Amino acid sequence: MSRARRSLAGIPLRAALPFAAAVGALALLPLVLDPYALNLVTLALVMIAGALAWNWMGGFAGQVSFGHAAMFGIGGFVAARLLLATPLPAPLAWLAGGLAAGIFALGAHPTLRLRGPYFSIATIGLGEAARLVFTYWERFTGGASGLSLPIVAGGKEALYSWALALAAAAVAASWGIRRSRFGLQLLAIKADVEAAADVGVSATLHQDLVFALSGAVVGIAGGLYASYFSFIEPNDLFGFDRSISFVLMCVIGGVGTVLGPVLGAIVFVILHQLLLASYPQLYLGLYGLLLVLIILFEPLGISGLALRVARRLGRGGPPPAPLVTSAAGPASPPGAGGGGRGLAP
């Protein structure tokens, strides 16, 4: 069989067929789920899209952002205002929210001059500034009172389908980016920005592009989130815990992998619901403890654990690369997983 026949849109059939089957099975879930379970799965799908988009910046380019809540909130509020003030269909309003979030990410270009913890600290300030601005911009966001949104045509089932489509598109985009020349250039920047520049890779251009793409998809996820819950307020969408959640989902599943953020988002949503019900005052502290434990004992999260098990069974690839990087580059030699394709399970 030729290579063309063994692939579907550039994705090997051995990966494309199970993926298509999984999406088809998920599309039928509303037929058997009760309303609470449907809400939970829809939220997980929205978070999967957001986590994968964050991973393009934090995992592929190595710039760990703690400010993606700003893009999530901008996408949500722009989409909400369009739905309230215009007859625009909901999907177009979400796309417009994503475009606004992507433009905002481009406006954060000066932060990309920083690397490592300096960039992370700058994005914390960026996210908090956006939260304060939108909280006091009551004419646009409703302030602390928030906004109530109209019900989208088709109800919860239609929104579930859109969330599934967005998550599936984010998975396919992650696969494509990881195996493209653009993805390899991002990995080169992550490994050593100066060495990448020496071979003609523009760190500024590539980081701008990936930050804008990441922000746009997170913004679309914010618009879909707003429509699904029919009510939004700035402290929810722009809260620092929202930014932490994107980081934690990728850390739980495996930063820099393709399927890791998917697994991490599913685990995170389940944990979030359990912790909110049992420890509503402590869940942020428990998230922080979980983050520290994973970084210390399993830097690639669930994906790293799966690779270790596979190696013990004699089927594994190269050892997983560490999550923590310094401002100058990775904590281990670049050849230890930073530039290859073995990280993506």
Second form
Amino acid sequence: MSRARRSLAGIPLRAALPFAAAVGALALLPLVLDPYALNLVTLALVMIAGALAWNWMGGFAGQVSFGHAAMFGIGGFVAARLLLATPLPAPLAWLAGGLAAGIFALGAHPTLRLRGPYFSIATIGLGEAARLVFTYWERFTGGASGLSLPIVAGGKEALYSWALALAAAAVAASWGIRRSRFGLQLLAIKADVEAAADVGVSATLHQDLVFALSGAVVGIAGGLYASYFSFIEPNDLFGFDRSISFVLMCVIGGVGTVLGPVLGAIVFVILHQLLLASYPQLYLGLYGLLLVLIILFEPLGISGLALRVARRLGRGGPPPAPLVTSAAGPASPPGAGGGGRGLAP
Amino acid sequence: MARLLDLAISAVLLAGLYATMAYGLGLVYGVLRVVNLAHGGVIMAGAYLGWVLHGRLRLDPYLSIPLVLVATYAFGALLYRGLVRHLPRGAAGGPASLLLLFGVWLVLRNAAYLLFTGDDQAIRTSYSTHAVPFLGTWVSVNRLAVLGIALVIPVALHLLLHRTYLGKAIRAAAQNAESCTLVGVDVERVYTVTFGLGTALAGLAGVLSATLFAFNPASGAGELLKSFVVVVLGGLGSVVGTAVAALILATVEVFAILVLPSYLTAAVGFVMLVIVLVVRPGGLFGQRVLG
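I would like to compare: after the form predicted alone, may I see the structure of the form predicted together with the partner chain?
First the chain shown before, then all remaining chains and molecules of the complex.
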């Protein structure tokens, strides 16, 4: 490419500036928002981190996990136990929770020999097994009556800042992974495992790495979630609904894109709040319906819609925003070729 | 010793149910290369259907089987016609069909919550507690009936696939869909029928399991996992393989009660899956499911 790009430490300004502006604006939000709204935004930030981490596995490597609640729960309960038993500062406890979740994900190594639907079904088993074990392991999780956590120094405002930092780090990491050699290797595995192996990309090794990384970040999110709500119980953190929520956030926003899971998490948190308030008996079915409709009509979710609109507005105009990159990789620009309806190339 | 015999007998009886659960999943995957993630949901729906027919119309659960088969067949055929047909299918199935069928499962679950609440239900008949003596122990009549039906299914399936034109078309479509089209087989119709059959078998498994176990709208995840273990372990296109795999799973589960606390037995299926994948990823018989 001959066009010179202004950049900051290798990051094009076009991407860095909006990102910095968004983080700056969010950092000022506690000054203007009421506690209820701030509560929602904090939850959304934690979920953004979780959704992005899920997307590394489900979107980049193409391995759809229905069991990420296991890592969320392990992160949450390990952090909670540490906070209850030691004077460790909360952020270190969350990191430890993330570490435990990452190690647990590594322990799930045998399931990573599987591809596609086999992997997905195995993760349903993984998640359900974790839920059962931790629900009945009362000495660790408090069983169905759950655990109450100590108040974190700095209160909800401090937790908000940490959630923002975590979400920002997850966005930056997503962007970095997508642009890196590692990210390309993941996309290669998703496109064709055997062809990737032929050029020296080991599916098992890379999936191990990305699953551990994804699990660790989801675990940290679980720890933050636990501190924020200061009460946790296994059926919430390890629940099947929790696993589904990560899938939904990414599908709503756009699986395999960088910004999609961010949008999806925001929409999901708002939607969930509204649905729980007005249709508590219907939300599961509405999520199912949403999944069906998105997969049938716009497999890239909101990102796909946005690209469509952008293309229509500026026919052959400027390329789409740099942060929204297609999962299909450089070979096919975002949303190119209306022929492919599926998520997989 | 008597206890071991008891356990062995219950393993055999349970294996019949597991095999019945697995046939539908294996059939659909073998022919369409789609893993029906809604399988567990249809098993749950079949259970409720049998329960409603028994509760409202006083219909014996075993007599309601034809009705359940017809209803779930229609549901499966519609599901294929309306949704699955439009999705990309490939060697790996692709996440699209997976996510879509997962969505269908969520809808089924929610519908069951709305219609029947989240309470545990079971089909209780006048003979639910009856048992007959067998080798010095007692065997529940219900379990025997389930095993009997479970033995009929593979025979019927085998006859259908190997003795009829439709069966020939199904097997041909599984091998090479393009060639099928070339010789004048309506592949889309074959797919519709196959998906309907697979779904109907899931519905049947649902009624059968409802006569033995309690169920609620959230049921299905365990059933899906068990069906999947049986399909992977037994391989595709092998009736014997499925039966043996179901027997292995049931045996491990039943004997796990001896050494594990009861709440952990639900995790046995998952552990089995992992072990199978590590030790024998190709399955025991028939065509490999993986790779």
